[in-house]
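Next up: a single chain in structure tokens, the form predicted on its own.
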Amino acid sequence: MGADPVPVATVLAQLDPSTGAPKEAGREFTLRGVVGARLVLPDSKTVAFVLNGGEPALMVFAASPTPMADLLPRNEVTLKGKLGAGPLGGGLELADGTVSLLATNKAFGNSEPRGAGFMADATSLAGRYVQITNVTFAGPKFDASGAVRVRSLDGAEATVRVGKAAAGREVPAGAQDVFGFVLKTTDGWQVVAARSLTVERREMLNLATKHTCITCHNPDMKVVGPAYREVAAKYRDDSEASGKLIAQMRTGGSGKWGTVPMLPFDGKIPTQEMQRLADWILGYRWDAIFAD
């Protein structure tokens, strides 16, 4: 793509910290990074957030859907664009042919845990990958606005922005940790959601370890078998998904995800625990739904 890539932080420095507007619209940059989140807005325009581990994220967008095709979460890309004003503020505007896919399933750093109250003025967190801890969603369903409120135990609230595909779906049930990128919009500070996971996930990981599930599976990375987020993405629109996962645990088999057979666990894992494991695995579906 011509010029050598610059750090994401170099491009972010060209955005006015108080308004988010480009200091010099039209200036070109080439950068390399990992996509942390993708957001399809209610009007079907798409933005993505690109970063390198430990850095704040840069918003990228395009007038055409073509450059956004490879900007899926965990994809490592090289891209070239011009500073401009996008649907949710300043960032890098991409043209056709300006994105190259380098790798998939790349990690992009750890989240910073915060309470919902921090979002009242999140200036110090702008662009950061955060974890809004132990909140419940206002519900019962996501609406078409793309914005939803979450509330912590102390009553503090924050606004979370989700992708268009979430509209009409029931919100995640129970206490959740919401992961995403902090963004200031005309409506105030929001978190662009990358995922929502149950606060019980550590307990569930211990349960999966106890039953040797983790020998072949990992929540985020393919091991012998598929990552749980891949399984959840495949079944995200299947109303019978829970039953299918439990049946797979009971009988085992091969062919759905490759030739390596899964051992049967009928009689080895209590039915109630199979149900809990299935619910936990399917909780990773929000990764895919929020990015759709």
Second form
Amino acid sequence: MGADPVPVATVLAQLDPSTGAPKEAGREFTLRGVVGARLVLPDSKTVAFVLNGGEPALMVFAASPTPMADLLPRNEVTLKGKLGAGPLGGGLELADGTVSLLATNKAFGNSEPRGAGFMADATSLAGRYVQITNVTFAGPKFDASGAVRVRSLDGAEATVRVGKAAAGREVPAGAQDVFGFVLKTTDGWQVVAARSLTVERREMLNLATKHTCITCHNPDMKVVGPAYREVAAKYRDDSEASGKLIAQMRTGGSGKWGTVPMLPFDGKIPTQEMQRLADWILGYRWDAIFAD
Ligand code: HEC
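Next block, the form predicted in complex with heme C, ref. the form predicted on its own:
Let's see the whole complex now, leading with the same chain.
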């Protein structure tokens, strides 16, 4: 079954640090790592970022999404490919049928918070997972280019690359923290977005804790109830999602995610707080849209 997998850093060392171009195009590697983000670009070419711990990520690419179906955020995989020039820069071109899924829900390192200004020259952060804090998206909608500008309170701007599935959707509302991988593209430094979360989320987590939601739900992982990012993914194209989530809070129920029931909260939570909880939960849909 070919060579033993090598760490991502071994493959990254084969890319020229200043240009990202492979030193020896065509050289084959089998590697093991955790996926941090996957994006289907407007031309349907697909890129994913694979890394070990908090180290810089390697870009893996393929001509279509099909061979990369298992390269979803937080999946740990082994895969095989050869060094080459990808749609956004140098990386590993995936060989069909070589991805093996080892585990799901694996952590891939923490992001350091930054303002948008660092993007003017992000050389020291190439390949790193970062967080651009407290920005607003230029809107009202994502266009078909796959790139969008975000702006910090201090006026600094950065370009964020998003998946094809975002085109035509309204941009995330209000102040956001954008998480993603730093990449030098032909259009300069960009952040390839993995997720966008509302700045309010700590406050929202407190509200959800106060109402005991967090005893059964975690935003990212299944506990007794489903992970909120899974709920948001399920409803990402449903314009009535907000009402359905509020109905679930009011009446509880079972059968949508398994046999364990959720108890009703009608009369225990003011409607306006239910609305805020629904908006917060649905905000996790950007994980699914960016990864589509
Ligand atoms: C006692 C455990 C428990 C608590 C407390 C709880 N939930 Fe749930 N929740 C569940 C379970 C179990 C399900 C899956 C139900 C099903 O399969 O239909 C669920 C499902 C959901 C869903 C998915 C609904 C859908 O349409 O797919 C949402 C949204 C939700 N819960 C929100 C909340 C919120 C908000 C709170 C706090 C106000 C909360 N839950 C408190 C156990 C709980």
